[in-house]
Each structure stands twice: as structure tokens, then as C-alpha cells.
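Just the one chain here, laid out as C-alpha cells, in the form predicted on its own.
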Amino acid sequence: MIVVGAINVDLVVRAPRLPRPGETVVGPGVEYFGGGKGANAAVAASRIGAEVALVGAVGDDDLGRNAIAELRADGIDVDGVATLPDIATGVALIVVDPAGENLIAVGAGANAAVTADRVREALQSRLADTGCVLVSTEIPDDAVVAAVETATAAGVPCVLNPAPVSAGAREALGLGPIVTPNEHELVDLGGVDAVLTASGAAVIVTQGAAGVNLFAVGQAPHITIPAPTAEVRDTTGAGDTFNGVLAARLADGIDLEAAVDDAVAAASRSVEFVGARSGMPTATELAAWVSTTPRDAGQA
């Protein structure tokens, strides 16, 4: 499977709650972790078993080497990611509060440089071989609708994560994706009617602890799995790694249920360890803890 996104430096300050607008929170220190929607996702699709290559951009800067060597440890094709002159790595800035709820600001860096033409070139170079295409949008407008253009239309099932919900986003909709917002962003995209019309694919959207709500045109009602009781430390990560296990479970031709049922339980087993990647399961840790773990419609 290929992966177009982002490839960002997480710094982490565990804060006693989330600050309000204007307001200083002092957490005990800054923590250093891979981020980034795509790299993640990437991340937590080579860890449950798929073929991953990873298509982006970092700065020729230390933390750009940094992340790359980290991509490349957890077994990840980097060839498709740009080192690029005179601009600097992306950096999320993350604050978590005791509960595990963040706040993120995003400075773009590289991944603004994410140009559609690389896209389109690293794609038609892999797309043979590829099962699924999983595009994020914390890049460019127009190398999200090329990644969504060039995979649909080679026939490679397409997953769109609208995070954040942008015009490349909402254009990118009625080449066909499978389409997968919170709440807030179903709301942003115009709801799930809006959705289904403009991709004509199905919509399936998360819902923190309470699982995800499957929607398919021409199907009613819809189909909810709930999430596994998870000890909540920290969400950082947790989409992400619902939509790489979703897309590597497409790949490997599983149906659209089966898929998704596997990525609701990766994603819960996730926000019990801080940092986007540190709970991220391998195939055989993800089985062990479902089999002992209740399913229902919360979280602890």
C-alpha cells in the first residue's frame, strides 16, 4: 500500500489541563516523538503487517535525517519522500491533558512543498503492485486531489482522511474515496448525505471512544462497531492509526467491515500509551489484547 501525507516532529508537553486562549500552562518537560497524518498512519500500517511505502517530504535538517531513520526502522519505503533544501522539517506542537485530550498547532514546513507532480510521478511508479492508496491532507490542496486522481483512477481503492478539511479535501470527494471524518469534519464536509453524493464510496466516521458509524450508498441504516474498553492516556495518533490499519486491511482484501472492525480496535489500543506511535500494535500484540479486552460503546 502507499501513504501520502505528512511527515512531522511531535513535541509533547503533558500540561494538567489544556490551555484557554491567552493562557500559559507549564507541563513538566517536552517529549520528542514521530508524527506527522501520514507518517503515522504509515507507521501503524507496516506494524500490522503491510507493505508500506510513504510519499511526503521532511527538511534536510537533523530532524528530517531523524525522521526518515525512524520511517526506515519500522520497515517503511522512504523512497517516495523528498529531502528538500533551505526548508525546515514539519513540527506539531502537542499539549495533553491528564485525560488524554490534546491540543496541536502545526507549523508545515516541508510538507507545504509536497508538490502534485511528485505525487503523481511516485504513484504511477508503485501503483501496479498497490492495493490501497491512503491520502492525508496536511499537504497541498492540489497533491491531495492528484493522490486521490491518480489512484482512483488506475482502479486502487482510495481512502481520503479529511484532517484537517480542506478545499483539496472537499474537491477530492467526488473522485470516488472512501472517506473517513470525525464527527466535527462530517459536519465541516456538510454532513453524511453530502458526503456519500459527492463520493459515491462509502463514509465511515470516527468516533473517539465510541467506536465509528459505517455509512454505504444505498444501505440504512448504517452499521456502528463500537471501540474496546481502553485505558485512555493519550488520542495523539489514534485517527492515524485507525486509517493506516483501515487501508493495510484493504489491501490485503479483506471486505470494508472486516477492515474496519480490526482498525476501531487498533485505534483504541493505541491511546492507552502516550505519543502518536508508542501504542501502535503489531498484528499479534493487536490480537492478544481484543481477546482480552471487552468491547462495548465507551471507553474508561
Ligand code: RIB
Given for the second form:
Amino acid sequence: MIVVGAINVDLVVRAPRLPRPGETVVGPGVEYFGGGKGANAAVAASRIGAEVALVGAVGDDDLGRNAIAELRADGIDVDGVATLPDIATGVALIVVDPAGENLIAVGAGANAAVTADRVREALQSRLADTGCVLVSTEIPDDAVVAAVETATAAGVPCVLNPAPVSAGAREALGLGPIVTPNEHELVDLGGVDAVLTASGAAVIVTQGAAGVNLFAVGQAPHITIPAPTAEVRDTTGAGDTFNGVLAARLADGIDLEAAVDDAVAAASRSVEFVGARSGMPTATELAAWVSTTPRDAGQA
Ligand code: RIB
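Now show me the form predicted in complex with the named molecule; what you just gave was the form predicted on its own.
Up next: the whole complex, starting with the chain shown before.
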């Protein structure tokens, strides 16, 4: 499978609470983690067992070199990641509170220089053996549209994670991807009926602790898939884990409901660890965790 999206380095401060506007909160120190919604989802997919190629960009700096080395160590093909001169690697500043909630501000850096042409070229040379393309939206609008367009035109299943909602995400809906908004993103996109009508494909709404709602065109009612109970330490990257595992399972050819089921479980497990990628499970870890974790009163 192929992931098109952002690559960041996350600077994380664990603070006693999230700051209000104009307020300073103080935590014990800063921790560095690999981040970016594209790179995170690629790691989630690779850990669960998929062959993953990532398309994106970093700057020609130490953060970028470390980011690529970490992705390689996670088994990801990074040939489609450009190292761009004169621009910094993307960085996310993240504050996490004791309940695991976060505030995130991203300095896009090289992610903002991913072009539609590069995305098209990178996808076209790899699509032949690809079971799914996953696209997220921390890259320019025309690059998002190019990714979804190239995948769907080739008949390759495509998942669009509209995080954050952008003009590119809105335009790409009409190209027919499976769409995976959270509840807030769904409202921004005009609600489930609007998204279903635009895409003509399934809409999967992630709802944190409440699991996900799966809407399929022409099928009512929707299906709710609950999340296993988790001890929440950091929700950063839970959505990326969901999307990465979902796309990996779809690339394997399994049906949508089973793919969603695995993705919910993996996302739920991921919030027990601090750092976007720290809790992304291997298939063995996921099976062990699911076998000992109840689903009904869940957290994710
Ligand atoms: O979804 C979590 C990610 O959002 C973080 O890793 C951060 O880099 C931002 O892109």
C-alpha cells in the first residue's frame, strides 16, 4: 500500500493541563517523537504487517534525516520521500494533559512543498502492485486531489483521512474515496449525508472512546463498532493508527467491516502510550491485547 501525507517531528510536553489562550503551562521536559499524519499511518500499517511506501517530503536537515531513518527502521519504503533544500522538516508542538487530551500546532515546513506533480509521478510508478492508497491532508490541496485522483482513476481503493478538513479534502470527496472523518471533521464537511452523496463510497466516522460508525451508501442503519477499553495516556496519533491499519487491511482484500474492527482495536491500544507511534501494535501485540481487553465500555 501507499501512504501520501505529512512527515513531522513531534515535540511533546506533558503538562498538568492544556493552556488557555495567552497562558503558559509548565511540564517536566520535552520529548521528541516521530510524527505527521502520513508518516504515522505508514508506521501503523507497516507494524500490522503491510508493505508500505510513503510519499512526502522532509527538509535537508538533521530532523529530516532522523525522520527518514526512523521510518526505514519501521520497514517503510521511503524512496518516495523527497529531501528538499532550503526548507525545514515539519515540526509539531504538542501539549498533552494527564487525561491524554492534546493541543497541536504544526509548522508545515517541507510538507507544504509537496507538489501534485511529484505525487502523481510517485504514485504512477508504484500503483501496479498496490492494494490501497491512503491520503491525509497536511499537504497542499492540489497534492491531496492529485493523490486521490491518481488512485481512483487506476481503480485502486483509496482512503481519504480529511484531517484537517481543507479545500483539497472537500474537492477530493467527489473522486470517490472511502472517507474517515472524526465527528468534528464530519460537521465541517457538512454531515454524513453530504459526504456519502459526494463520495458515493463508505464513510467511517471515528468517535474516540465511542468507537466508530460505519455508513455505507444505500444501507441503513449504519453499523457501530465499539472500541476496546483502554487506559488513556495520549490520544495523539490514534486517528493515524486507525487509518493506517484500515488501509493495510483493505490492501489485504478483507471486507470493510472486518478492516474497521481491527483498526478500531489498534487505535484504542495506541492511546495507552505517550507519543503518536509508541503504542501502534504489531499483529501479534494487537491479537494479545484484544484477547484480554473488553470492548463494551470502551475508550479509544
Ligand atoms: O495525528 C497526530 C499528528 O498530527 C502528530 O504526530 C503531529 O505531527 C500532527 O501532524
